[in-house]
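In structure tokens, one chain follows: the form predicted on its own.
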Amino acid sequence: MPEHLTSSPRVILITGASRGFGAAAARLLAQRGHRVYGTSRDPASAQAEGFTLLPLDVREDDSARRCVETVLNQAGRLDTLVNNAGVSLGGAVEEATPEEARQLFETNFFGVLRMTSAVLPTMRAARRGQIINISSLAGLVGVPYLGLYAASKHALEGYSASLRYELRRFGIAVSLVEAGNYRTDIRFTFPAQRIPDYDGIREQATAVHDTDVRDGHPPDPVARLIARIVESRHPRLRYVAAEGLESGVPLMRRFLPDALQEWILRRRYRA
């Protein structure tokens, strides 16, 4: 066992790790002596460093089954779970149709669902267990022109938490990870159609979320916060992964009167 690893080693399955914070945390876990499954799409065209990379499409349920058996089939349990898997949709909600926004519920909210009921079994077989979920301080607040992509986030916080006090008589433990702006490559998709009178707010607002990812720190601080909570004995709910005055929104949102805090946002987006 390496003489950096803490605990002994676990098997770890993590969505989306073709690129981004999924990515580096699979490279860094492997690293650290851990036996790491990721996941991608398309997984002939990405790159594995050290660990396996499984195909997995978290929006069908078959596919998140035949994923997860055959890390038991090889591994023989699945010890941790690491939902990563996410995409994103901008301009303002008015332009979204509802299957536009069901596409995006699909990733970022049905398909930790999807992947975390496929784990369960076992976990709760086996009385014991990690589910760690990538979420976003857009979980925490209202995003202009990043509505849809803010409200998915906000479902997970809410199921993050309430499946961590169903789980925990099974000894699993739920936590997650409230990430600000990194270079992560995410997948930014707009509605179809455009409202003109969104024009030119629409595109000064997007324009600061394009600097904010391009300009972002590399996700290795993540991957490091994730490999910590994996290794933790008694892991927290949540755990802030932000960089500046990022890592102060928790605090906004706990302690500002609400029109102070849009004030705040309004401001930083243009909007």
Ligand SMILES: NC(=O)c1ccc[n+]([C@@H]2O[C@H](COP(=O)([O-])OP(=O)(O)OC[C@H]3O[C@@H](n4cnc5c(N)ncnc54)[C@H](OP(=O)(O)O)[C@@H]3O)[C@@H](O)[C@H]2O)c1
Given for the second form:
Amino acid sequence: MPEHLTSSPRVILITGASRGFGAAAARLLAQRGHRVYGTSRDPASAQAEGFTLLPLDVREDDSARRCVETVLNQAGRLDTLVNNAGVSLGGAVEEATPEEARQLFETNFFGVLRMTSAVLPTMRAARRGQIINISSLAGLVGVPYLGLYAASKHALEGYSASLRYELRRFGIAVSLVEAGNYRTDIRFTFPAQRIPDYDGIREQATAVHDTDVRDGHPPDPVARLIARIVESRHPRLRYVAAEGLESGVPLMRRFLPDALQEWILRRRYRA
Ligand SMILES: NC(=O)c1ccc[n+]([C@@H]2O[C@H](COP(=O)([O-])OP(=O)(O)OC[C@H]3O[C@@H](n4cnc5c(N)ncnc54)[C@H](OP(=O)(O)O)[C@@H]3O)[C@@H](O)[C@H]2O)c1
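Now that we've seen the form predicted on its own, could you pull up the form predicted together with the ligand?
So here's everything in the complex, that chain up top.
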């Protein structure tokens, strides 16, 4: 076992490791002596430092199945799946068509479901395993002009908390990372339709979201937290990765009355 590693080396699959949280976590876990597989829809155009990049589009069943098969064929087992791949969608909730909302959920929610279902038969047979789902503070509270993204992460929260009960008997732990804003390449796309009644306020709120990500901390603390969860003996359900005032969001959610939470978020996003 490498000296700096407190747990035995794991075989880890991280979805969406071409950049952002996924790349930072894959790099760090590889440095710590784990055998790491990351993924990209276009591995040839991405850099992978110390880990293997496999092709994967989490929106496609075959792609998910092939990716997991490759890891199992090469490494002989899979200890930890980190469901990190995700996209964002801004704008007023009313502006998105059901199809645009479905596309977002196809990556942020069904992508997680698809990958988790692909790894579970092997993990259940081994009677051990770990799933880490990258959620968001937007999985805990509603966020103006980021409503469907928040909905996709709320879905992930309910799914993960329920799954954790069901997998406990098989020795498989499920954890959530509720991340605040960090500087990555995540970008807000918008629905094709713009409803003029939201003009101005939509742009104001979006400017706050954009600035939060652009001026955010680099993603290293998220990578370190993921490494801590991977190496934990008894991983919890929830972990928060956030800096400054944002780290108070879970406490706000738990202890403040709804009206006060709304007032704080309205002021924050000028909504
Ligand atoms: N940055 C933040 O402030 C923040 C805050 C809270 C939560 N998060 C969450 O953190 C996760 C990572 O986001 P990030 O900020 O690191 O974003 P990012 O820099 O844009 O990276 C997103 C990753 O997801 C992959 N991806 C996107 N669509 C995919 C698909 N259909 N199939 C497979 N992979 C796909 C991308 O890989 P390819 O394009 O190479 O396929 C890329 O590696 C997401 O779940 C996001 O919701 C981010």
